[in-house]
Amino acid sequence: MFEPGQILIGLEIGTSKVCAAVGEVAEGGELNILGLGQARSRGVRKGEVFDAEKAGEDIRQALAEAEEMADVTIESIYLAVTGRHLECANFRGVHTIPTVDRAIDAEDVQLALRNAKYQSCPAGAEIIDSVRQDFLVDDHAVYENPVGVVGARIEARVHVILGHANRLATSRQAVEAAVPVRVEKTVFSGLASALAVLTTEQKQAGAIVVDLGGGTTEFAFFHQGLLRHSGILAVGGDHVSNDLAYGLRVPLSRAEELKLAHGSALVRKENSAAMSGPTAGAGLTDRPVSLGKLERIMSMRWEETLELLALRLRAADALRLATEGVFLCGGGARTPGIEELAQRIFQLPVHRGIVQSVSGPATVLENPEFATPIGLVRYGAMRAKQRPRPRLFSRLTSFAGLTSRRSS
């Protein structure tokens, strides 16, 4: 169950930003968050650290402002992560019930979990979450919970997330070395996003979450109460400003701070023929730039994005099933036009995500950059709640609060 006054910690080292958020689990399970931090980052190429002692200067920045506005000692975090070393995929193991007309029992349903959790992991690789769907009971039946069927043969299917353990070290060893807390827990950023934006009946009901962040875009997609798919695309924010870099033929500084200003996904006519104005003492690389270039290059940038991610969510049968539709978090939600465009792809519904069921500065719950570490609050109050099970049966499970329809 729930501590009273439990102090949870999510930490995202991004690549366009690090973010701390500090959160409390109050009485009756509700969660606040009590303060948020963050920093620019500067060690992290595409979700990956690659320069340890920028990314410590960074972590270390968003922790202490963090820490000093919840006014908390933080020990413990847990830690998103993400990459494209990361695999997402749906797994089953099937386990032969050895005595006939004899009923399913708990440790039946550990060896089919095992055997499709173990299946999936390869050497090198590093099991992230493994979260439990259902099973079939002799090739047919769905169950939640086959404990007590009388069958022959039970097939567990799961969604495995993984990664390169090396790769996956080198980011919590950046961590520990920076400032002085353990990682309770690696989560997938994308799987944390979702925690946080979707409830509970737009779980249930069928919704995709994306996250659009500066090296990477993640999604997760939820139905029936479960998580069904998830996974990443390589190609983020930053792709858009190397494109209006190159294509305006102006510095990447710069490219960034017109994509700020003045980009939109969609290109809009009355910009056709507009020229940005230009900054305090520009030089020459700095001279105005056509607005409806700009737009072109940025709409064209995000709708190949989009249209990656629709072929993969459309693999799923996500955009089939995601009634509710789709919701747009990470910093490339605050694009102007991104939603309508994404619409137009998916042909969905589609929402910016705000996060919902937590309490906190409107600024912060209001923010869909801050999606991934408030759903790490969640995650870490989700697995606290969990009532102690045999230890066994815990570890093949991993983490089965994700697939509880009372969770949100």
The other form holds:
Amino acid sequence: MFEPGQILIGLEIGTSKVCAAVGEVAEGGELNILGLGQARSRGVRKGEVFDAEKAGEDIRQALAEAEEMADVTIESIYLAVTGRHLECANFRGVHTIPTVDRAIDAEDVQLALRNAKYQSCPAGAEIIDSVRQDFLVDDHAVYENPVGVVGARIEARVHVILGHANRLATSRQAVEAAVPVRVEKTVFSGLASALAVLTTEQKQAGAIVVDLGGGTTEFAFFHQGLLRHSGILAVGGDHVSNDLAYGLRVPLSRAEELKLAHGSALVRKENSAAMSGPTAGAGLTDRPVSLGKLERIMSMRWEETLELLALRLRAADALRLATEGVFLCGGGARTPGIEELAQRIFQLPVHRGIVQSVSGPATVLENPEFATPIGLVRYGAMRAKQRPRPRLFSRLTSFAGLTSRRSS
Amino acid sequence: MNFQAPELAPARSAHDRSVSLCGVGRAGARLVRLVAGSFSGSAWTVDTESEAKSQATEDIGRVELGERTTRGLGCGGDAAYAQRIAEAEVARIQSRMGPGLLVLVAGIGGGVGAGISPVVARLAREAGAIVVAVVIEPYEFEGGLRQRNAEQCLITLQGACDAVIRVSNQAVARLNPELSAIQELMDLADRHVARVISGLLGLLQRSSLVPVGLAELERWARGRQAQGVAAFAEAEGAERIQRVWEDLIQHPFLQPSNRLTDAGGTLVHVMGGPDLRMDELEWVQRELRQRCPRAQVLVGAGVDPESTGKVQVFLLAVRDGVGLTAATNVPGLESAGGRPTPAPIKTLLFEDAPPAGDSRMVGLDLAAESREARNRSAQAARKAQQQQFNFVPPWTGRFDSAEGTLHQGENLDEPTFVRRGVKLN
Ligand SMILES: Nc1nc2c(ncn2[C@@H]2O[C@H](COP(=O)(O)OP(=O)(O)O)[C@@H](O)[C@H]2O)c(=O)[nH]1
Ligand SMILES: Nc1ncnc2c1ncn2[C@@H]1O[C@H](COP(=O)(O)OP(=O)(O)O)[C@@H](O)[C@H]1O
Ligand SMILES: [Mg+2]
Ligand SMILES: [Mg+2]
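I would like to compare: after the form predicted on its own, may I see the structure of the form predicted together with its partner chain?
Every chain and every other molecule in the complex is listed next, the one we just looked at coming first.
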């Protein structure tokens, strides 16, 4: 059974930063963040480790810092994964009940779910998480739980998050080679962020979380308490800086500074002729740049990125069902004007995502960048709670129907 | 920032006529085995699966990579993994390289074909070769991961090759909905692809009456990162040229039809017996012009004494290189953009061909003639290159060495405003 006082660790090897969170599950199920460690990320591109050695050093630093702050010894972690190789999609699995006029039992349900899983998983792929959605019995009636219903054919609908097995192994190995810890489980980082940011009520009513990271943008959509759809786009804040470097003809480092100092997701007319003043890191020879240009370059990138997201969310009917609106987290959520732009594109209320029912230092909780590692701690807590019944696809309300198993 | 056209190795020459053929991955190797029988140059394959060993034949060389890493188990469809394996063993691939022309064949939905063919292409170009890749795009039923492998590979290959010719399994499936047995469908797709490869090799190898070949292909392809489609058809008997043409324009690989109407350049090579007539070539040329209003049109012909009564037509249609749109925006963002003016319609048939009725036309060996033609095309190539020097590959800055982020034919790593053609001033 899940024990209060249990310590859980989440690790995100992000494109911009490597970040570890140490959390403790309190009596009432609340999370208390005890420690946080960070390092600038140097071995990751678009969410995936490409230089295991550098990533290893950064992982070591982040974990050591978190250990020290929380005063614990870390033995196992939950690891966030993302990248273009992930595929998040809804699959169906059919199972025909052998004898007619028989009530569907738990085994039939498991078989239909297993078929859905096999449908989704080609050779070389690994399932990271799968969430059962609902069941169709004899092609018409929809059930959340069809056990006991009489029918001849049962179709399970499952949301599956899968990735290339090799690339997932690369992330795991980067950790296990660098530090003597075990990777308990890999978790899609977009899902982790959503678990940190949404309340149970919001997950029930319908809400979208968008994590605007450095090299990738992840999204997750919850409705009726379940993860309904998710995905990643390998575009992020680094693309914004990259566009600026090119358009303003400045080095990347200066582009990043300009973005942080003067960035905006919207074009504000009054800036059309203004020039940038000196920024903190700017050298003496740095010429001023046109803020009008800067805003136009940035707004085009953000507009495109959010529109691509809207396209995918609309296809899953999420924009209609997410009545609670869209919650933005990740470093990109700090961009001035991003909420207004997102509101215009999604046609939904847009909020900054704040970590929910967690206690800890305010500086940690208010940072949109920390949603992923904190969400991992919650994921771990939910999983631990569910452990006594580790059946495939078994469902616990508080756990939003999340279970998983390695496919290989 | 200084954007320059990629350096062209001086050794890359059209005049070295040696043509070699390389199949990468299981599909690539299979296709190479299918056409190797009628190909006189050197043929070889690159794979990671030891399973394929049993099918290897003696006159086809074989490079097996990653024996230790994958233990002969292949790459599980992971192109990035396959690429790393190849990069760890470049020397073994390099040992096979030479100047001349390399025709690369790969199915790009899987891991090996998609991941390793760009490595082979890059090494070949470094060795001074001109590289033309024939890539087989996957069936839709193969699923998202494979489609993405293919998309990714296509963009990478375009940067690594002189020209990429796309052929599509799905196109064959779409035009033959009655074929439900996968094996039959595969066989039909194989036949179509094999004929395109043979057609291309024929064009490059056989001496031609009206030489359209390596030099012309190179002139087009060089530094332009051309991407195109190709098809092959044959017919005999009455109205053979009309019938072969009908087959071609309905060919699965040339669908949808805007692949022809939007082409920036087309190359047709007609092979016939000694009875091949001038008016047949003219007819093809006229039809082609009508169908491809924007394109530079090249028509070539060859005679094979064995083929009396028959015609075989190979048609290649290339889009402008992808880089061209970016190039016009890049050099001075502030300066005016606009597309380059299309090349004037030019028909090699009339420019370089000996006048009809010339007695030399009958002979097959037109060494003197083609030397002259080559000189002329070399001049033209220099001129064409001057126009192409403002070619710049799409700029992706810090993402240059990363896997591209592709969406509907665009690489999202390129600045949004550049892709939208927005001038900042
Ligand atoms: N036409 C044809 N296409 C094939 C054949 N086998 C595989 N393909 C295609 O080639 C792609 C790559 O498959 P394969 O060559 O087996 O994988 P690889 O060895 O990892 O590159 C697949 O996605 C298919 O679309 C075949 O026999 N014929
Ligand atoms: N104030 C800000 N305005 C705009 N972008 C910001 C701001 N602060 C951070 N970012 C951007 O957020 C990104 C990093 O977000 P983060 O969630 O930490 O990424 P990751 O999880 O991929 O490491 C970077 O691209 C950074 O430039
Ligand atoms: Mg992140
Ligand atoms: Mg292949």
